[in-house]
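Here we start with a single chain on its own, the form predicted alone, put down as structure tokens.
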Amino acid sequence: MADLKVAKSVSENPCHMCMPIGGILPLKGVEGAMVLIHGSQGCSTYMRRTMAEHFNEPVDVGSSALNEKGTVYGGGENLKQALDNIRKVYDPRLIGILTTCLAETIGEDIERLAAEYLAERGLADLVIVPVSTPGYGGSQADGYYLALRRIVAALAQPTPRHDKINIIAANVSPADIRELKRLLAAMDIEYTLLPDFADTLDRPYSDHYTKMAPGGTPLDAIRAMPGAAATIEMGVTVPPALSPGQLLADEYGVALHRLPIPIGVAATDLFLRTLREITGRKVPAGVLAERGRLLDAMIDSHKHNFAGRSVIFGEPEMVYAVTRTCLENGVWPTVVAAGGAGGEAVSLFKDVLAASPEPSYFLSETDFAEIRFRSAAAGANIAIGPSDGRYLTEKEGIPLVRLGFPILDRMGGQRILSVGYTGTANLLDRITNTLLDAKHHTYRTRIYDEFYKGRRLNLAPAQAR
């Protein structure tokens, strides 16, 4: 595996989004929670629009609308006015405050401001979770896990031991969240799933619209997480300082199992085996039958997938899971780009890619100009990742399988199912069919160019007559 970096002084379409947009997602998966962005109006509008296009849902995000005056003299009054407005309109039980580059640059102390607000208004029941998320401070993956950690830190309290399992979910789709809940229910396991945006970001149609979508992880369930039998955290690439599971382990002694997102045979096996070892519950026959169907799908599609040379990009945790899945199926990764991955995560990717029989390039803290350059040079013929990779199709003719967050140029990003045996089979079908589609649309041109283009016909005399 080669670890290359093109030296340049600008970033063109970076392979990650900013911290605060990542912080919004887990807050949308908590029951009765509302989000307030402390910064300029434009930042919250951009995040609101991006999430609304991905989930095809109204995504309400408040803003302190920091202006020139607040930037010079401090934005405390803007923040408190915004909190008043949010309480009046939404009546939330929890408000998460996320900062932007502007608020962080002028040094806003949001923890002090939040404490002042609660004291001044005499609010004993409202929970405010301040999370420092400067856009230049990390990626959306960092914002996602940091917000989760701060939610747990704010709510968790000493609790008598109980039999529930804490499941800390990665940034997967609402359809994936529902699939995780189905598997847990099939094994008859009691759990606290955090975050749970299965319904809040993919709510069923209703004649009666409510400003706060029903659903989400109950606050009382989060408060009781310290009493759980164990925590399973989907976050092998997550630094311990951002890990909510690590916080529960360090402060309350809850056993922590850090696993990859259960995509692929090995990762799903590991997830179910860990659940079985913790709870003693058996994996039901129906789920084992799904595993058998996935294996059958892998055998059926291998004759096509062996020709796949993939470029995989996006959030580190999703990229890690998809890279392992590609290796299981012979779609050898040629370029792997995990925006924001650093530290120990780099070693994890290098260890995984060492199993590839063909050369592969790992890129961290990269942009799409570099990904495009490396993908074309490496001969990649399929891309897997969010919509930002559409430029690989437009510029290099590499077809894209859309996966992860955000999906902005297609409908149904919230319904893409990839976890578990059934989700993996769905993902594998999409990869195989994309390879087949590209093959069937290009093979005549390719064969003509390879064998006939530029050559003169030299017919024998008998044939010439």
Given for the second form:
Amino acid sequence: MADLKVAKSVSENPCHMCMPIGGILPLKGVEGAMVLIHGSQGCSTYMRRTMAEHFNEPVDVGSSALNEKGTVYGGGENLKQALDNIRKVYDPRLIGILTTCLAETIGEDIERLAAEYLAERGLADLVIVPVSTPGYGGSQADGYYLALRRIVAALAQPTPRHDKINIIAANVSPADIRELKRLLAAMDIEYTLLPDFADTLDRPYSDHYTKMAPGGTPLDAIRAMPGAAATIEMGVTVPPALSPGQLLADEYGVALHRLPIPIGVAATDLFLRTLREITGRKVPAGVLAERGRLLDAMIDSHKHNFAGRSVIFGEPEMVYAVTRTCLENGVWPTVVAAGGAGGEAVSLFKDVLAASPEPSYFLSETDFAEIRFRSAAAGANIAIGPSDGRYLTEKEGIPLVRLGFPILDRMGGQRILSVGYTGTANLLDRITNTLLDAKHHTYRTRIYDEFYKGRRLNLAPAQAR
Amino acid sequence: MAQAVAIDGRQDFITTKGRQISRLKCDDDSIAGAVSQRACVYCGARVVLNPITDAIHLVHGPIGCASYTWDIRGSLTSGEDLYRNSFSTDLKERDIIFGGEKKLAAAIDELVAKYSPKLVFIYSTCIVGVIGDDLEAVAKAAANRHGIEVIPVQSSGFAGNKAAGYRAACDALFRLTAPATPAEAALVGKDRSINYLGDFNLAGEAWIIRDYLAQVGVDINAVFTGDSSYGELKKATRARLNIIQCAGSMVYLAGRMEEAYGIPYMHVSFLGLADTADSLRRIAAALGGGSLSERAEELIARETAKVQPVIDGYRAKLAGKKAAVYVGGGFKAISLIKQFRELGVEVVMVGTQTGRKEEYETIDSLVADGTVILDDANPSELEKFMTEQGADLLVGGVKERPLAYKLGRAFIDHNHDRKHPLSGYAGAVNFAAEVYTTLCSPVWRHAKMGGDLDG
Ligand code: SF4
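I have the form predicted alone already, so could you send the form predicted in complex with the partner chain?
Full assembly next; the chain just shown is listed first.
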């Protein structure tokens, strides 16, 4: 595996988004929670647009709408007015405040402002979770875990031991969240799943619309997380300082198991084995049958997959899981780009890629211009990641399997299922069929050009074929 | 009814036809916490300038501003496609502390080396406004170094709303188009052709209009800014007339060009049959009438004959339906009201993100009594008024779509990334077809049953 460092002062077609959008997601997975972005109006509008298009759901996010005055003299008044208005319209039980680069640069102290606000208004029941998420401070993945950690820090209380286990989910789809719940139910395990946006970001149509989406992890369940037997956190690439599981371990002694997102046979095995170890429950026959079906699917498609040379990009945790799944199936990774992954995560990726029989590039600080260049040079023939990868299709003819966040140019980003044995089989089918599609598209011309060239020149090529 | 909105201070932004429209508040900052549908100054500037196809659009700021705006518009190009990239200086913490000017200069150097552009726009974003990088100085130095044009766009996100971004873009365009030499200044207004302002060539809309005008015998000099190039824009002041479609974004530039060069301007609209015909007639008349007007009439008659039956067919299916409109600018809202009228659909709620006072007055004069008119709405108000007014359909952008669907109402995309043109005769048919497709879909029958097996 070659290492590559390119010193550049310009990002050419960004491959990640900023911290605050990552912070919105977990807050949308907490019951009765609303989000307020402290900064100027544009950021929250862009983020809402991105999320509305990915989830095909209304995503309401407040903004303190900082203007020139607020920027010069401080945005405290704006923030408090925004909190008043958010409470009036949405009546939330928890409000997460995320900062933007603007609020951070002018030095807004949201912790103090939040405490002041609660005291001034005499609000004993409302929980405010201030999270500092400067846009220049990290990627959306950092924002995601940091917001989760702050939610846990704000709510967790010393709790007597109980039988539930804590599951901290990565930024997967609402369909994935539902699949995780199904597996936990199949094993008869009691759990607190955080965040839980299975319903809030993918709500069923009904004759009744409420401003606050029903669902989400109950606040009391989060409060009781310190009493759990263990925490399973999907976050092997996450720095400990951002990890909610680490916080529960450090402050309350809850045993922490950091596992990859259960995509692929090995990762799903690990997930279920860990659940079995912690709870003593069995993995039921039905789930084992799903495992068998996945293996069957892997065998059925292995030759096609072995022709795949993949480009994998997106949030580090998802990229890590997908890279391992590709390695399990011979879809050898050629370019792996995990925007924002740093420190230990980098060596984790290097270890995994070292197992590949073919060379691969790992890029952590990168853009699509770089990914495109590397992919073309390496002869990649399939890309896996969010929608922006369509650029690779358009420019290099590398087809894209859409996965992760955000999916902006296809329907059903909220319903893409990839976790567990069934989800993996699903993902694998999408990969294999994309490879088959490309092959079937080109094999006639390719073989004709290679083996038939020059003969029967009197015939038009169309007839000759 | 309009009184009962939840947020203090929002009452003044909402009225109903029949009340005093002159008291409606608009063009003001959003209220904190109101979940406004609006974007920022940078966004306004970027949407206007981005369709210039052979320019480098470099965003000086943190990565977010650039990643949220990468190639999200449906502006098509007939030539270069440099504009479809999103370049960012990707400012990090240390740049915020020590300043980003060096990085910006280096970024321009790298991009010039790689793409040899003739024109570079550098957009300032929120934090650049705060840390006070001197874009003007960096631009000037880079321009001298490379012998190209580098134009700073003062678009710090917090310094006003989207309309301020339109003005920032117009300032940049005014600067770009200014004649640089006495020889060029002598050519001002001397061409027979006209400029077409406020069309961004979404799904090829500027091409449709260019073709109509060519049939009438009128040449378009430069489009601002759909499918335009550096070379075309440089010659823009030679035109003898400016026509403006999207007034919100361009009337300011047209005003400045009139003041500086004496180039007159007129408002046009190519949305809907009536507006299209009216605009073609007025353009022909403004340019001297005669054979131009004759050819305009021929075109109008020919195209109307082609599409009127199709539209009438849709009209018959849409009778009695009610629409709500919530779009970016006042010009669009006005055209939509008229277009719905052509389809026999009544508009019962209408609002915009950045409408101007005159536009709201026009809107008021067009709609029926009882219609709700509102500026800078939020989801909660949209929900309330759509429901109360009994709208069957909402016109809006990406963020509004899921809300309409969740309320079991039809939806029309009138946003920047649409994939079909809505301008001219072809566009009028597309619009009618889309209204039909969404209002008359069988899904609503099932949706009416809600979440229950027994309905
Ligand atoms: S940081 Fe400022 S300029 Fe950038 S998107 Fe947000 S509001 Fe707009």
